[in-house]
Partner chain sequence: MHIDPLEKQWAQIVLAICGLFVTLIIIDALFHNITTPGNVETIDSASLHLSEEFAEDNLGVHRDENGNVSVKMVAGRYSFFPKEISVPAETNITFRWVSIDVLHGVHVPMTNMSTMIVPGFVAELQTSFPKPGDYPMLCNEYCGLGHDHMWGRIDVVEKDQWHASKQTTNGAAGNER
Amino acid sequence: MNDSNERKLALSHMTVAFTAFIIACFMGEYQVLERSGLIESLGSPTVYFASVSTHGVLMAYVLTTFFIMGFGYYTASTSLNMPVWNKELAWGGFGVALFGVVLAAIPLLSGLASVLYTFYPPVQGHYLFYLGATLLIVGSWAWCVVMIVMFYQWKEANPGQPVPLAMFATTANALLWLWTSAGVAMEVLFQLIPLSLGWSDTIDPGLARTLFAWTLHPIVYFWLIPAYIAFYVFVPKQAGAFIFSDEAARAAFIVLVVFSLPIGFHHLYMDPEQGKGWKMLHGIGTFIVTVPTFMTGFTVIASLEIAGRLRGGKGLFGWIGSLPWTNTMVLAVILSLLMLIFGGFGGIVNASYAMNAMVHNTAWVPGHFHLIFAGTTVIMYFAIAYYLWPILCKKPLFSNNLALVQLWTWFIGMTILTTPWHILGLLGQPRRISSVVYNNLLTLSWKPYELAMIAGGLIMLGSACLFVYLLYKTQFGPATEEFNAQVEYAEPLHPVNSLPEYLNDFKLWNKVIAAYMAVSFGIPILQFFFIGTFDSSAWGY
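Would you share the structure of the sequence above as one chain, the form predicted together with its partner chain?
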């Protein structure tokens, strides 16, 4: 199959993703430096909050969405062995999303949309920011449509056959994203855009927060699922073994999709506009959604153990040493799982209904999500890029050793950055402040941790630059040899012979989600229309 269109699609999307990533990394290091107060002339809330807003949008929306789309197109086409359906639609989605990013970048960079990536009405930014964000989402919906159509095209052509796991999970993510993005789409279309264009004078901030909470939790699973896909379909093969269980993987993806959606109120635990009972319901769901992650950890580690033993590892832990640590995918998964263990622990603290009060909106929270997103998730994006870039460019990776250095430094930098960040949160430092002006003894204890964060950030910035350099040299360096490898998907240990339809399709699960969402978000949203809430007028910042 001539896959030049698919390769071009994947490369274009991922190039946008990693360009956004490297710009945002520089902003991140500036932010820890500014915040520490080490260099007095750097102190500026105006620049700081414009930078935080841009950093958040680039990392959370641009890096992720473009990476996921590019990765999805290539996974779909290679795992199903068919060309991407409707390439005009795919490229159209790319164009719309990219146009949205450029549109949003103008007010962000000029300080006209310093409302952070979570928007926070009734504080209001420039309308171009909201329009740009909407176009990014609309462009990504084109990707969802292409993925779902390809899924059903393949099923039709292969009746009764299990859909390849990589495509099953990618389709799960496309459906998840359609469900997820509906919340923020409603907030932007019905509340923020009318307000910012002056069509409406007031806004209901409680409703806006509820709609954003709809999106705010499942979106992190949208970002995480590509990392899980790599865990299941790339890692065992690269380590030299098999997937421990294909069926368990499918079940994990289904539970992730179903239970990540109706649980967003754990972001609103401390909010007055939703009742305690609803928060409790969402809190219980939050614990259930840890189950597929525990299952994934088990399956991936079991797959690695098989690999280690096949390579001659003996004893209870001896197999760990005999894993191919010099394979970028294997090293990345080990480091990723380590960060997932600590990040997951922090997440359980956050999820704990009332314990959350101690850490809510403190520095603990960005410490947590950097560890789990920039750590667990993005390190797998790196590994996927190292794996795919040579295949997409048909040139060998510039340097495997430098890639290993890059992964290790990212992990070390992340540890040095996020450990003090968590401690600062326990010491009461709020997140989202640009300087410490409180005249209180407590704040003296924050200083050394802030300085450690600068060092951690600097290591990560160096690591990020090395990553981009390696991709650049791979793509544009002179090719010394022809490179013609194909993507290889891991085989399950036990071949999947017969699969019940509920593990091979999403029709049933869409209905379950619809019912569950109607219960957990229906009344909490409708209440704003029943109880007669008071709107707020718009505020600048």
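Can you now output the form predicted alone? The one shown was the form predicted together with its partner chain.
Just this one chain is shown here; partners and other molecules are left out.
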């Protein structure tokens, strides 16, 4: 199959993603410098919050959405061995999403949308920011449609056959995104855009926070699923082994999609607008989501152990040393899992009501968030790029050794950056502040940790620059040899010839999700319409 169009589609999306990434990295380093107060001339709350908002939007929405779309298109085409359905729609979605990013960038960079990436009201941004964010989401919905159509086209052409695991998981992610983006879409369309345009005088912030909670935590799994796909279908192949269990992998993705949706109220534990019963329901769901994470960790480690023993590893842990540590995909998954262990522990703390009360609104939260997002997730984006970029460009990777250096430095920098961040949270340093303008023994004791964060950030910034340099040299450097490698997916240890429909389709699970969401969000949202509130009506009309 001539896949030049698919390669161009994937490459265009990923180029936007990593352009946003490198810009956001420079802003991140500026922020730790500004907060430390080390360079007085950098002190500016206005610039700081504009930078934080832009950094958050670029990382959380632009890098992730464009990377996931590009990765999804190529995964769908190669795993199903069919061209992307309706390329006009795919390119149209790309154009709409990119236009949305440009539109949102104008107020972000001019300081007119310093609302952080959560944009909770009553903090209000310029209407162009909300319009741009809406277009970015609308563009991504085109990707979801293409993925779902290709999923069912393949099933129709191959009745009774198991859908390739990579495509099964990609479709699961498309469905998850459709479900989870609905919350923020309602908030932006019915509350924030009318408010920013002056069509309404006031809105109910409690409803806005509830709608954003619909999106806030499941979006993390939208970002994470491509990393999990690489865990399951790329890592075993690169390590020289098999998927330990195809069925367990499908079950993990299904549990992840179903139970990751109605859990956002653990972000609202300290908020008064939701009752304790609803918070407990969402809290239980949050703990259930640890199950597919443990399943994934077990399956991936089992696959790696098979690889290590096939390569001659002996004894209880001897297989670890036999793994191909110089393979970027294998190294990345090991470093990613290490960060997932510590980040996951932090997540359990956040999901526990009493401990959440201790760390809520402290520096602990961004420390945890960065360890999971920029650590566990983004390092796998690097590994996927190192694997796919040469295939997409038809040129070998510029330097495997430099790629290994880049992965190690990202891991070391992330460790140095986030460990002090967690400690500062436990010491009580608040988040969402640009600087500390008061000095006492407590705040002075924060200084060494802030200096460590600057060092960690600088290491990460250097690593990020090296990553972009390697992609640039791979794509635009002279080709010294012909390169015709193809994507290779791992096979399961025990071949899967047939599957029950609940492990090979999402119709049943969509119904389960609909019922679960109705129970979890029905009354918490409707209460704003049937319970009297003071001064502000729900939609503001």
